[in-house]
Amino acid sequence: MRIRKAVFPVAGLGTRFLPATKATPKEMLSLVDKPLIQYVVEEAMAAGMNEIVMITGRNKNAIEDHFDRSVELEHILEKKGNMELLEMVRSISEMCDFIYTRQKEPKGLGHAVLRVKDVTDEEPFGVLLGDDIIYTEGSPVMTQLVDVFHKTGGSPVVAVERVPMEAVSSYGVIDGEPLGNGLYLIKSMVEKPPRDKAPSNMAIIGRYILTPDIYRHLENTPFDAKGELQLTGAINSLLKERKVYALEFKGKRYDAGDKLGFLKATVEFALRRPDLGDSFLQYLKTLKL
């Protein structure tokens, strides 16, 4: 079964990057010369997902504008004869099909996913968080998850990563049975557990493949004390009915929703660029720190 749709919850306020995100969506912060959200959209497309569903909120119009045509800009570039830039700008608006829906206020990842129940049309779908930028030398992470989805007969699968035990309280964490090659059969999930109550250090990161039956569990999952509907709670409920897997993916993740993580990503992505890497490295070597 082909997975066509990819869901992007982008209604968050981006408070960790204020004041930069006061009027600019955090997803539009530039990583070298491309906004964060475009890296993640390209990852979804590489996995065969050509229908992108954006769950937006207030002050997110820049995301829609970025993936839309800019006739005025195209006209100026064409008039100046800058055909390379013209082709690049046009290619962004022609990447795939985009659907936008509003989440009036952020009430947790589960609430965001529930907003697209009528959009996914009873199909399996991907969920990608723009805060997690992942570099891979082989298959993109969503492609790795799609492979697991098919090999397990269409079971939901989430991406996980080992994190230091002192960091587990910032993540959803799985209790899983190892099956080999980085694959786990999930027994349970805990959202942001205290360190002494975490079942493991296998943290869920922002890549999921879900099936339509998740909606019934989301609808029956209560909101937590913070007024949020947690996706992990609904998946825990789903575990009573079917198998759900976790994949320790191959790649390097950057938490671009954190200032230090964003800076690390900027430096390392720039160093990997054939047009910038050598010159940037030479510059870094001149710094007297």
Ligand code: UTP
The other form holds:
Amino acid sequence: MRIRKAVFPVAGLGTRFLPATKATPKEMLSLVDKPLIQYVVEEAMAAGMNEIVMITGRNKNAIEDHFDRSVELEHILEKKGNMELLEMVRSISEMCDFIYTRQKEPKGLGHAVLRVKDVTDEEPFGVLLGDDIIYTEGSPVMTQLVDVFHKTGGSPVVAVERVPMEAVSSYGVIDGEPLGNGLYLIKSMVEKPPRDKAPSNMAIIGRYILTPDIYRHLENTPFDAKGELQLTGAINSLLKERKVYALEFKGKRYDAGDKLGFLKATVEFALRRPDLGDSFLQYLKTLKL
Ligand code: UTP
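Can you give me the structure for the form predicted together with the named molecule, which would complement the form predicted alone we have just seen?
Below, the chain from earlier opens the complete complex, with every other chain and molecule after it.
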């Protein structure tokens, strides 16, 4: 079964990036010259998903505008004869079909995903978080997850990464049985465990493939002490009923929702760019570090 829909929860407050995110969504922060969200939409499209479902919140109009046509800008570029830029600007609005829905209050990732129950309906769907930017030399991470989804006969799968033990309390963490080639059968998962209670250092990052039965579990998962409905809690409940897998993906992840992670991504993406890499490297070498 083809996975057509990709869900992007973009309703968070982005408090780690204030004041930049006071009036601008963090997903619109630019990595070199492209907003974070566009990298992730391109990753979903590469995995065959061409219906993009955005769960937005307050101050998120810039995301809709970015993926919409900009007739005035197109007109000016056309008049100036700048066909290359015109083509690039147009291609963004022609990328795929976009559906927008709103999460009125940021009550957690699980609460955000539950908003699209009627949109994804009976189909499996991808979930991608715009602040996890992942560089791969081979298949993009969503494509790696789609392969696992098919190989396991249509089971939900989450992307995981080994993180330092002192960082586990910032993530959902899995206890998994290794099956080889980076694949794990998840036995349980726990959200933001203290270091001494973490079952492993395998952290869930922002890529998932979920099946419609997740909604029943989301509806039955209580809000946590902070008033948030966690997706991890619902998946933990789902895996008592069916097999759920974790894939230690191949690639390098940057937490672009965090200032240091964003800076690392900026430097490394700029260095990889054929049009900028050499001159940027020359500049970096002039810095007496
Ligand atoms: P984060 O916790 O990283 O995002 O959620 P945040 O809350 O915006 O950022 P900080 O921690 O305050 O800096 C991961 C993703 O889930 C979305 C966010 O937009 C982000 O892409 N999210 C989170 C929602 O859409 N709704 C929520 O209620 C919470």
